[in-house]
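Presented below, as structure tokens, is a lone chain in the form predicted alone.
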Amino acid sequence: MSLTKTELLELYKYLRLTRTLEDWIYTICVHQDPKQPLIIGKGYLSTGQEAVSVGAAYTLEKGDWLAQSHRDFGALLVRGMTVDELLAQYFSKAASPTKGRDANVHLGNTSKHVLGFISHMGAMMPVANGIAWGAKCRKNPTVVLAFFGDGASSQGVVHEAMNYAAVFKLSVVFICNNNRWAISTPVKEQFTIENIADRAAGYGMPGAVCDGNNVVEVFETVKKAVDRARKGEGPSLVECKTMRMTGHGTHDMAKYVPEDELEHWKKRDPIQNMENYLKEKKFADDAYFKKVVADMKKEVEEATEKAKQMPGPKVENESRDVYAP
């Protein structure tokens, strides 16, 4: 299961690209002219928790599926979606995955085996089960990753989906992104158990906890669950402990988060962790990291200019693709 130097450097690039893209989205949302906005609505970012989606998605094979949450741009990039596509989505352009009908993070791309995101937290879990059921009926060794957060872990639909997957041995790996805050509600007010993954025993599936700020540990933990599912041994629940280093969205300044908590997690930044790891392995140095940052910045800037020139959606096309033929 050990990752090669090439794979580790690629993981680092995905972390950096996700951070660069989302930092730019934040900048636009905060500084744009509200009378002529480039982004309609708000940004929903994964700052400080990029390792969860990047590390987990990196375990998948081409035929596997991703049931994303709203902070999984890293996973979308790993699955082959481009910065051009994601910015076109945020800019509500006709060439975006939703053809300009929606914005922000409400998107999917079935050609890349990425399910369209359902905004109600937890609602993707039974959809993931449906994909896994279809694969099982076709005798395909397909695995589905299903992401949800600590807040959504309390929803009935999440419990029902995990119980159902366990009973029928569906090849779903449930990823709980425990980023400590369900909008403004801290984990201490959500449940009394130490680990959400401890609930796995009640469903009859394995549960595992990993450091969500360590992309290598996320990969290794999720890979074990993915391999198990692919062999037909059923679902698993993986809890990734991390921290949401921004508000719920770009409109939320997160004044409710204690300053000492933020300071504690800043020292555990997943990108800095990966840079330290690569230095220890002698796979990269500061000059390499500086070049990657510059390359990612250029990619995002060029994609921004390209997306700005894209046409917006036309009114006469608003009813297309609404109903299946």
Second form
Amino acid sequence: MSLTKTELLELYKYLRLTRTLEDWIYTICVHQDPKQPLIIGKGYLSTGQEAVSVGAAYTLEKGDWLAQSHRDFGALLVRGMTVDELLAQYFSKAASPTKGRDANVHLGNTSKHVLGFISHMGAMMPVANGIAWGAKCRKNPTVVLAFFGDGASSQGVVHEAMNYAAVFKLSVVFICNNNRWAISTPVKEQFTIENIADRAAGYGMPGAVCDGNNVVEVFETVKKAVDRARKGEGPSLVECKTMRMTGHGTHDMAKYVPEDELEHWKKRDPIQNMENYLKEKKFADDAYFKKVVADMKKEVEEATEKAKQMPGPKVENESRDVYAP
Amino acid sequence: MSLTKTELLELYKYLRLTRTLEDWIYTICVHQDPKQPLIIGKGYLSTGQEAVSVGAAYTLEKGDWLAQSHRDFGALLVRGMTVDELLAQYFSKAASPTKGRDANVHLGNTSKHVLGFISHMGAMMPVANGIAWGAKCRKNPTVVLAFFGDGASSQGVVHEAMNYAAVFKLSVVFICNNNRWAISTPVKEQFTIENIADRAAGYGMPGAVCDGNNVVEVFETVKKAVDRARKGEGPSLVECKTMRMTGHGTHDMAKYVPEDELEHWKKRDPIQNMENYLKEKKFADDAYFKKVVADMKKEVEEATEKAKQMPGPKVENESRDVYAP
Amino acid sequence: MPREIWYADAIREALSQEMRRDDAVYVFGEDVAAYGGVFGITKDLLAEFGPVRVRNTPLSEAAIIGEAIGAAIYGLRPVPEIQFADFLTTAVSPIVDIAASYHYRIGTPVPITIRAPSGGALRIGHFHSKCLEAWFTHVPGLKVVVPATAYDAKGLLVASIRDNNPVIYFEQKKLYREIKDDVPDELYTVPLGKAVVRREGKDITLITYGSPLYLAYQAAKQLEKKGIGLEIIDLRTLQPYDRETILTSFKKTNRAIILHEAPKIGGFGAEIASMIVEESFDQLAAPIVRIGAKQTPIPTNPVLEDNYLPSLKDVIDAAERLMQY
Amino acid sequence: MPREIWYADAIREALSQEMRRDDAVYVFGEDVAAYGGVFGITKDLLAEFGPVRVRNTPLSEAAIIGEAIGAAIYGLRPVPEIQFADFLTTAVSPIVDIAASYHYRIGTPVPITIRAPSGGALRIGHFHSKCLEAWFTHVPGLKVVVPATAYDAKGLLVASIRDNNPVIYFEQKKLYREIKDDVPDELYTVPLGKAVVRREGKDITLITYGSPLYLAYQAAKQLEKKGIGLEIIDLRTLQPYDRETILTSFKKTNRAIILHEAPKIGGFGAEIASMIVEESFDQLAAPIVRIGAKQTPIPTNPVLEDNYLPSLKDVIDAAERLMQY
Ligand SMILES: Cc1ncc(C[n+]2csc(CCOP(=O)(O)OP(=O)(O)O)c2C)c(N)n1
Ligand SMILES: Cc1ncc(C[n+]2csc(CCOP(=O)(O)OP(=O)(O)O)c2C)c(N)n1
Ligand SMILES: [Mg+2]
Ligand SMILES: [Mg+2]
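Structure of the form predicted together with its partner chain (previous: the form predicted alone):
Let us now look at the entire complex, which starts with that chain.
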């Protein structure tokens, strides 16, 4: 289960790519002309919590699926969605995953086994169960990762889904990215317990807590759950402790977040963590990181140009696809 | 907290009254002419699990409330609802709690602080929270009992309500009457855990399990939770282990319930239990029990005659009260 | 070979034959396995198809619909049963938010058929009698089916299951063992979106769906004696609905009544009435009359419920009034 | 003294003044406290009224509505905020099953006002733009309010809060900081159930509610140039709705357009159109035209959304067509 050097470097690359892409989305959102926006709507970023998404998704095999939350671009990239696709989505282009019909993080791509996210928090959890049930019926050893937030944990449907997955021993790994905030609501106003993972016991499934800012730890913790699921031993709940380092969206200055909380977490940046780790292991040095950053920047820049050139959706197509043929 | 002789005898009386009333309802349902029914619809009985309802409700004080489930006639009687009222409800009379608008166990009576039950399982749990919040705002040391079943535990709203109650330290005691069945679905197909009470930890509230067929144990366990709530220390979850000794309703022969399961529980009948206990304590003897049974029968018979005589609802009134003035 | 079978048995036959034909089809829901569902519709399916394709679930409607969506995306054809249509209120979000828009947004079909026993007249009150079809006709992306005969119950269910979209199939529980008609024993489909003229008549077009069809027949007989010819259209599918059949008939009669069991205000009848006025204004000889239930919750008491529901008198009166124009 | 204030500020003023007047009134919901709600409507209320009367909740819409019902039964006047009307899909059951029927069934009023920001044109897509009012108008026991001006936003909110029934108050988020009009600085009510003629005109009655009112104004101006007089009725309350004002106007114009933002099929416009035909058939000079959104999920891309929404051209075309009769 130990990650190879190549894998660790790849994980680092995904962290960097996610950060670079999202920093860029942030920049566009903040600087664009609101009258002629490139991005339709706001950006919803995973800055500072990329390791959850990247580390978890990195455990998956080809046939596996994921039901992402709104801060899981890292997982989408690991899953093989491209920067072009994701920018085309943000730019609301005709060739984007939702063809301009839906925006920003509200996307899915079933050909890449990305189930999709809808705004209603937690809503996709039982849908993840359905994928797992389908796989079980078809005797495929498929695992589904289902991501939700600390806020989403208060939705009834998340409870229903976890209990249901346990009853049918579904191969779903529920991943709570506990980033301490749900818009302006801190976890202490969301629940009174220390760990969401403790709810797992109430469903008869294993619960685990890990450092969500340590991509290796996320990977290892989720991998254990994924292996278990693949063996047909049923679902697990993994809670990744992290911090939302931006506002809820790019419009939110998040003044409600205490300075010292941010300070505390700034020191635990997942990318910095990973760089330290790679350096310790002597797998990489600053020059290497610099190069990766430059590469990622270039990738994002090129994708931006490409996505910008894409045509917008046409009115003629609008009402197509409301019903499947 | 120890119950006096008088109290113990009163508890016994409520157990007997509930049993007598429900046996009677069963008899009517099974024998009535379906063309000219006295009871509209089916009967939903608590036979064999009366101690949960009676023992729990007996902890309440005057200002307290209860949100009953569909097998809580015991609690309604303790709360001061009369046999007349309950039969008038079953007979669908104009002067019944719901004026013939709703049937059987779907009733409430806010003047007696009986919040009411609706079919949607678990739906009233967050409403119980609202009562508790209202009391908290008005600085009343009110406690609310909120009953739900093992089946209802799988509803999202039950999860939302328990977490919410914990966050606001509401004085609600959630009582799960785990009677092992939800219609034809046994608990092992409802959840994989041993005790629903174990979910309490996931909300940061105390959870307790008790023998639901021992009215004294139910009383004592719930009382602890009620006292805690009254002191402002927040909600608890109490699970009462019992068994549904009838079909889901009077129409259901429950052939899906294994014989030996019924046999096992028959020996633990809550009324028999209580009689043994009272005899042991030398608080009562068989003659006493006989007398109580006879008294209860008489009460139910008289109430039946009274309720039968009541007029049915009039069409003229039907559309009244859809909106409050 | 056609034989007369009950409406309920036609549904079961559709399920079992379609399950034999296509191993992607499976049924699940509360108490559907050994118990055969509370209305016995899935009886014996477990024995034939085994526990993977005929499965009880926990009491979690939102999780049930969620599973259906996921399994459909995975490639199965799930046919969940919601025990009473009334309980759809706890699963509106997955139906409306996920299923209805998934193909439009993500491009992957969601072929699910939600079976939901609907409608009143059984004296089982507000929580077991609702007609919720109007809500779902207002949600682009859903299809809504309401069979009124055993023949249609089978053919429409097969068509629904084979349709690549989410279909809500409101079976009429009042008709289960009240209506029998000729049903071919082989598989066939009744196409979605096609209404049928159930009875020809020259004077008034009555448009209905579901169980009020039989009220319409009764009215037609009585009106015939008075020399008024009632043409009866059974919509069968409400979304998409068959404008052509309605308008063709209306061209002939120039008078229309729309009859349904749901409350009149805001009901689906309004859609039909408005459409006729929009499309066939020149042919309007009289007002278009909508007949629906009264504007109250659904009462249980037979006297009240009969008054609540649309009546034969309502239809006769409306027809006579229309003929005065 | 009247002054021009924003629609958003009128809502806030209604809340704060009514909270000052009546200590039973309180607000709660996701992010409504320090953050002031995602639209800033509850800003500064926490400072004035403190944490008991202005309270954040967990991310649990069903529990929020449940609390409201219980607190209302207890005697308070809860005013929960649902962050976007779209999220009402997760709380349909408590609204429809409990709140709407409670007074009818149990006899105790449930005075709650659910504030729900509704409607599109903000390019925030399918999950943040829905217009769900039609569903709730089809539920006896609920009231439905949709204010179109700042004056009404204040007066209708005060009336809703003082009403003894559950009211869904669909505030028009597009208008928050787009519409300013004269609002008295003292408390006043706009009575529920009363429409208002916003503009007199002799030729066509246009009936609308909420934000399309401004589209109607634009159309009226253009049509005036063409010699067509548009009378504009703003319904303000959809349930109960004001037949008299509609019919009085229609008696004069004999032509009607109904305009709303929700999809046309199954929308509330159908109710109004049908009612007019039923009640004023003799005055019908032309078809009644309904204008609503297209039959698709709500697209985000501005080009698509503009095409989805009813347009000025739709209204002008309809009016010109009607004048040809
Ligand atoms: C059912 C529902 N209610 C309300 C919202 C509005 N909303 C959007 S994001 C959010 C907070 C989500 O918090 P969390 O689950 O912790 O995710 P995070 O944004 O922190 O990643 C809320 C309340 C929603 N999307 N869905
Ligand atoms: C939301 C919902 N779904 C389905 C039903 C149908 N139903 C009625 S009772 C019942 C089982 C309830 O089981 P439990 O909560 O254990 O209560 P018990 O009847 O055992 O006392 C079901 C499924 C319902 N009432 N509500
Ligand atoms: Mg969060
Ligand atoms: Mg049970």
